[in-house]
Amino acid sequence: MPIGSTLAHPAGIQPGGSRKADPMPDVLETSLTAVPANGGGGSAESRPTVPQAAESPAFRHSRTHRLADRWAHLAFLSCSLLVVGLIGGILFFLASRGLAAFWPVAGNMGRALHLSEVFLSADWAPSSDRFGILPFIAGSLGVTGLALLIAAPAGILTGVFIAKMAPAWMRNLMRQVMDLLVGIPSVVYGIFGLTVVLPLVSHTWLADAPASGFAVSAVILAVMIVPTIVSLSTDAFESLPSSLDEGAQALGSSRWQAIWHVLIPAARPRLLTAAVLGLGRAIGEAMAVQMVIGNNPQWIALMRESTDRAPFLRALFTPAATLTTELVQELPNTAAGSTWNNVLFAMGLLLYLLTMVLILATRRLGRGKEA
C-alpha cells in the first residue's frame, strides 16, 4: 500500500472523513449510552445503565446453588447434633436411673446404697438386699482381657500377611472372608460355642466335666473380634509408604526383621486403635457370652472355696458372669424404681463409661505415639 494513502486515510477513517463504525457487543449497544464530556451528572437518559444481574439466568442458577448449599449445611449440622444428642441422651438416662441407687429419689422403692457395698463387695444376693457387683466387673475384665490376648496377636499378624505377603488372589479372598465373619450375628457364635466348643472341651480335656467359664467365652469372643482387628490392621499396613520396607531390606534386614522392627512400630497408633475397637465389641457382647460362660454371680466365692493346686486353670473353667450377661438376664425381671433395678442401671452406666474411657485413652496414646 502506498505511504500517502496510509497517511491520508488512517485506520478507521473513510475517504469521506467519516469514521468507520466498529462492531460493538450486543450488551454494550443495548445498555450503554454516551457519557457527557464534562463529566457532569447529565440527565437520566445520558447516564450509563448497568445490566440487571438479578435477571441473568446464570445468576439465578448460582443463587439456587447457594440456597442448596445452605440447606445442605443445615442438614449436615442437624445430623451431627442429633448424634451428639443421642449419645448425651443415653448417658443422661443411664445416669438418672443408675445414680438413683445411691441417694433417695422420688419414686424409688428401696433404700439408698453406699458406693462401697456396690462396687467393692463380691456378695450379690438381691433377694437378701445385698448388691455387690464386683464379680461382674471382674468377669467382664477377665473375659475381655483373655479374648484380647488371643485376638490381638492373631489379628495383627494376619494383617501383616494380607498386606505384605499374600498374593493378590489370596488377599482379595481373605478380605471377603473377614467381611463375612464381621457380619455374622453374635447369637450364631454363641450357638456354635454351646453346641460344638463346650462339648468338645468337656470331653477332650475335662473328663466330661462342665466346661463353661472364662476359657471358652474368651475363645468365642476372640473369634468374634479377630475380623475387626484384621481389617483395621491390614489398612494400617497398606497405608505405610513402601520406602520403609524397601529401606529396611536394603540395609540388610530380613523380611521378619523389617516387619518387627520397622513396619509394626510405624503402624502402632492404628494397631492400637484396631485393638481397642475389638475390645469395645468384646466388652459389650452379651448373647454369645451368656450362652457359654455359665451365668454364676457367685464365682468368686467358689474360687475362694476351691482347694485346687492350679487355681488359675480352675478359674478358666469356673462358671462366671459379666456385666452384660447379668443385665440381659435380670433387667427384664425387676420392678422399675426398685433398688435392684437401679443397681442394674448403675452397671449399665459403668459399662458405658468404661467403654468411653478406653476409647479416649487409646486414641490419646495413639496420637502420642504418632507424634
Partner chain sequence: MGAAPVFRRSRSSKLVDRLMRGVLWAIAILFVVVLILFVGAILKQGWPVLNLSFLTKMPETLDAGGGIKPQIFNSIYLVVLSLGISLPVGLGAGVYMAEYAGKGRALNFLRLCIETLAATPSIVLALFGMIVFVQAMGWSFSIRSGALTLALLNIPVITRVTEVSLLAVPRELKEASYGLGATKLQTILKVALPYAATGILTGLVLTAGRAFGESAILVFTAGTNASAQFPDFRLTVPGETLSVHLWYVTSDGTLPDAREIAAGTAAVMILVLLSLNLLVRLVDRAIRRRTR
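Please give the other form, namely the form predicted together with the partner chain, since only the form predicted alone has been shown so far.
We keep it simple here and write out only the one chain, dropping partners and molecules.
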C-alpha cells in the first residue's frame, strides 16, 4: 500500500487499524523485547547494577545550598509583596488623612465638609472656611491639556522620525538628546522657565508684567514629557512589522503617505498609551510648574475681571494654580489635622487615584492592541 496514505492519515497508526503499514501497537513491544540478548521483560532489577562512576563526594549540594535556595525564594517574594503593600499603603495613608476632611474623625480639628463643597465649588478661601478645589482641578487639567497638545504631536512625529526616517547618526543624536532632557531635574526646568522663558514674554504685547500662567508652564511641561512620549512611540513604530511599511511603499505611496495612512494607524494603541503616560507625568509634576505658574488660587476670578487683553491671551497669561502647585505652596503652612490640611491631602489622594485610573487605561489600550 502507498506510504503516502498512511502519512496523510495519522489516525491510521492508532491501535485497531488492520493494515500492514499500521504496525505500531504490536511492533512496539516486539521491538523492545527483541533487543538482542536481553530477552523480554526489561525490568531493571534483574540486571547487573551499573558500576557507579567514581563519585567525588564534593559533587553534592550541601544543606546550606538547599536551604539558601528555599529562603531566597521567600526573600524575593517578600520584596515583591513589599511593592504590592506600598501601593496599598500609600492609598491607605493618603485616604486616612484626605477623607478625614469629610468625616468627623477623632483628632480632627475642623468641621466635616460636604463632598460637593470641595469638589464642586470654585471658592477657595481656607481662612474663611471655604474649600472649593475646582480651581486647582481645572488648573491641572488646563495646563496638562495644553502641554499634551504640544508634546503629543511633536513627540509622536519625532518617534516616527527616529524609527522610520532619520539616518543612523541623527537617530543616535536624538536618543542622546532625549536621554538628557529626561534627566534634567524639575527645579532646573523651573529655574530655566523663571529666568529665561518668563522674561522673554513678560512686558511684551503678549502679556503684562510677569507672564506667569498656563502658557509658560505648559511649554516647560511639554519639554519635560516629550522624552517619555518620544521613547514610547519610537518603540511602537519600531515594533511594527517591516512588511507593513514595505507593503505600503511597494504600492507606490510616498514616505509620508505610508507613515500617515499605514504606520500611525497601526501603532495607534501604543501611541495612545504613550500619550496617556505623558499625561500622567505632566499632571503629577509639581516643582517646575510651581515655579512658573504664578500660584494664584483665585485665577478664575482674576481671569474674569481683567479686560486688558484678548480673552484667549488673558487665559494663557493669568497667574494660576494646580493641584500639585497648591500642595507645594500651602502644605508647609498648615497644621496637621486641620481641615485645610486634610483638604490638601484629599487633593493628593485625588492625584493618586488619577494615576491609578491612567495606568488602568494604558492596560485597556494594551489589551485592545492584542485583540
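In this text, the rigid core denotes the largest set of C-alpha atoms whose superposition between the two forms falls within 1.5 Å. On a predicted model such as this, the values are computed, not experimentally measured, just so you know. Numbering follows the first chain given and starts at 1.
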Query raised in the report: With the core lined up, does the C-alpha of Leu86 move 2 Å or more between the two forms?
Result: no
Query raised in the report: Can a Cα shift of no less than 2 Å be assigned to Ala75 between the two forms, given superposition on the rigid core?
Result: yes
